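Presented as structure tokens, the chain that follows is alone, the form predicted on its own.
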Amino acid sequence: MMNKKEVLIIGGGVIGVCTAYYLAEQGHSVVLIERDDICDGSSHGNAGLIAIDHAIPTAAPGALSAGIRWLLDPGSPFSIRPRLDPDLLRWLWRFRGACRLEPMRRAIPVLLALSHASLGLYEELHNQHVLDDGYHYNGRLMLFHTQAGLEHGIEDLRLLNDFGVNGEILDQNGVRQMAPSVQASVLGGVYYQGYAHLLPGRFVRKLAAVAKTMGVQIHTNTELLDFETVGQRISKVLTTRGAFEADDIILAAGAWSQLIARRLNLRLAIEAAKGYSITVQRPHDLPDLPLSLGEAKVAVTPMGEFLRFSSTLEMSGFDTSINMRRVSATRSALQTYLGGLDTLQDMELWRGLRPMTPDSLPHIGRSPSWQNLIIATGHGMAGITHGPITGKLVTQIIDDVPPDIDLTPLRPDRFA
């Protein structure tokens, strides 16, 4: 066992509640502090994948350019809205650099290491303790209802299939077996088996009671209002709720980092990006199969009695307001693949903020300016997918023990 650290952790989302338990695993005294209650941004209203096999990148071949044609388009599935900010510019420069051929075939092994990593620590953590949050591994259906989108469903198969992955594709009659409520609309599929998914609000809440079970003290409603420090080490954090020190602390606050690290000068390169879903009871006839709806970029969870529709990346800054035509868009393009869901009751209307950065790679490791900040954010749409995997990088770090993965490429400062 290495030395007993204190630590203090500011973000009460998957990430945060991960790296909480896994540092209490280790025996480090553990402290937790959240603005609002746990688990109350992404973690909570997001599609709930755990995305092993299909880890393209969203910084691919195509996707600026996507972008910007999409801008005018209520309904569009990817969009940037333009505004003078000195951090977007940058960050879009650096998006259109990681839009390349030979960063997006860089990124995938990492993705992939993340991913199949978290999936054991997944397996482990079910086995250990009742978290009762629907956990299935069982796989993920791709729809397309046009030819283009098929044959770029397969390309992206191809493509995967260079790094190892399998995938099945599947013609018309494939598909309805595997989920016999689509649309005759829809041509055909690709089935990816390494796709697991559970209810991540619960999860994470599940996994919090666990962690104070084992020491970790949970501050919730707890506002990080400033830093002192002293040379290069941060001496106290204050907040809403009085001031605390610790040995190491890790900076797990999703979007919000961003804002958070400006204190520190700190420039993290994050984007806020806004993403909906829908909540809605599920229909009886629909398989407990995830579902991935191509053209529209919708994602169709089934999460017990409820089935949830997630879709959307808003680069809006930190605006939260909600835009009733996406979320009509995301509606419209549900009937084209799959029909009664018409009429299916609402349960929840969900926005939030997802932490973008250029590459698609999240920034797992020490700030390279303050000797006691540890930077764990920027996971994109994948903070499910990598909550584990992401926990037991961090404890390793403040053990000083080699990583089970290589953070090289991970580096909070790699953009400097």
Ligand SMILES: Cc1cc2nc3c(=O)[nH]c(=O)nc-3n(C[C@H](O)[C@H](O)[C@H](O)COP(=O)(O)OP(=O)(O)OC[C@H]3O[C@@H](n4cnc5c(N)ncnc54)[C@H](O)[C@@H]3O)c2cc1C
Second form
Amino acid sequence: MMNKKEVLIIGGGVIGVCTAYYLAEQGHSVVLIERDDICDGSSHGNAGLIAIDHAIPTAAPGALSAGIRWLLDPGSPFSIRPRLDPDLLRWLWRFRGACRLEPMRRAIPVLLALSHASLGLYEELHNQHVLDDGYHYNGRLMLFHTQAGLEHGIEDLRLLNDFGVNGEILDQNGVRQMAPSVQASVLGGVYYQGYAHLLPGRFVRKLAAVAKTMGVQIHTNTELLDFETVGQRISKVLTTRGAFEADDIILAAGAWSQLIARRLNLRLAIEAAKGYSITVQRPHDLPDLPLSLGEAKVAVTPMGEFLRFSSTLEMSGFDTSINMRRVSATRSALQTYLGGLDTLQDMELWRGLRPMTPDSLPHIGRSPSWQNLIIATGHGMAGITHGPITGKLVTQIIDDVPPDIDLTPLRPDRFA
Ligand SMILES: Cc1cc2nc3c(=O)[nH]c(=O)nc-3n(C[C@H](O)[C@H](O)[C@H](O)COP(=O)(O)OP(=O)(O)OC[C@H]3O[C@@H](n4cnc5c(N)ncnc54)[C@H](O)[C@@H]3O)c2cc1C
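Pass me the form predicted together with this ligand as well; I've looked at the form predicted on its own already.
Time for the whole complex; same chain goes first.
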């Protein structure tokens, strides 16, 4: 019989909620605190892709030079607001170190192991509960309208082939058979089978409701303010709604985790990276197949009666303003690849802050300095993909049983 514990989770996004679910399943007593409402952060309006196959880290050879080129283009999908912030400079330096062949090839199998384990858990969760989140496992089609873009897409596939991932290269006709409404300017594409998709906000909220029925106490509008410590342990978590005590504390506050960690004199290598999405009513002529507009870096995800376009990676700290120039660039990309869709009525224009680590791997593990703190954050572009397996791994850490996946590359102190 495992030792049942009292566990406090900070953050009600996909990571906090999945963790609450798996801890409750093991019989632990769980309290989750959330500053706003469940799933009001990055987990709400993202592209909803469970990306099993496409495990190429953001930090890859060529990413820096592409990033520098894009910096000069105000409508590009990538930007950094220049500022003399030592944390940002340190992060960029480490990112530069990770943009080499060796670290990238080390990261790919780790990302694949996390994604495959998560897919199994997603299947299990959808078999066990009615989540009504449009979960669908039918792959993703990458579209390219330039020869250089198509060659780059094929290079990515060749790289992934080395790790056992297969995809299908398609010419114009092949693309049109899968997605008849794409523009004639699209030259070809690559189809990957290993992708599922869902309505991320609905998944997280429904799973939170299931977790509640399993005994998890959820306190919304409850903001963590500070900690009290005794020796190497956190003795109290101070919030806007009183103090909480627990045997173990999980830091799962997404991009804000680094601010919270500073209160404990911990430095997490995490930068906020803003992304946008536009959700519209789904037009009838688009298949229920997620698309990627390759050169423009736009994800197109069908979500039941909705269609969502997601794009951009802006490193502008915690500034959540919306740059309409980049939103317009996303709409023009739709015209290039799909035609006509830019006239659709917006239902929601959204932005979210991804918690990015320099090497594109999350931080999952016990804190090096606080005995009862576990860090579960830094999921960058793949928090939805890796949510369930993160929850499971954190539960295994708490239960002190061997984890399903080697946690060494995910150690929170790996950049110390
Ligand atoms: C445009 C875009 C598209 C994306 N597409 C995909 C995709 O297709 N597939 C994929 O896998 N990932 C995708 N992502 C990434 C994914 O959204 C994130 O990795 C994931 O949502 C991170 O989850 P989280 O739980 O760590 O953070 P969040 O969802 O941000 O949750 C953190 C929570 O902590 C709370 N919090 C913060 N501070 C405090 C405090 N002091 N006290 C209490 N609570 C606090 C916040 O309110 C928030 O609710 C995308 C992201 C963006 C922006």
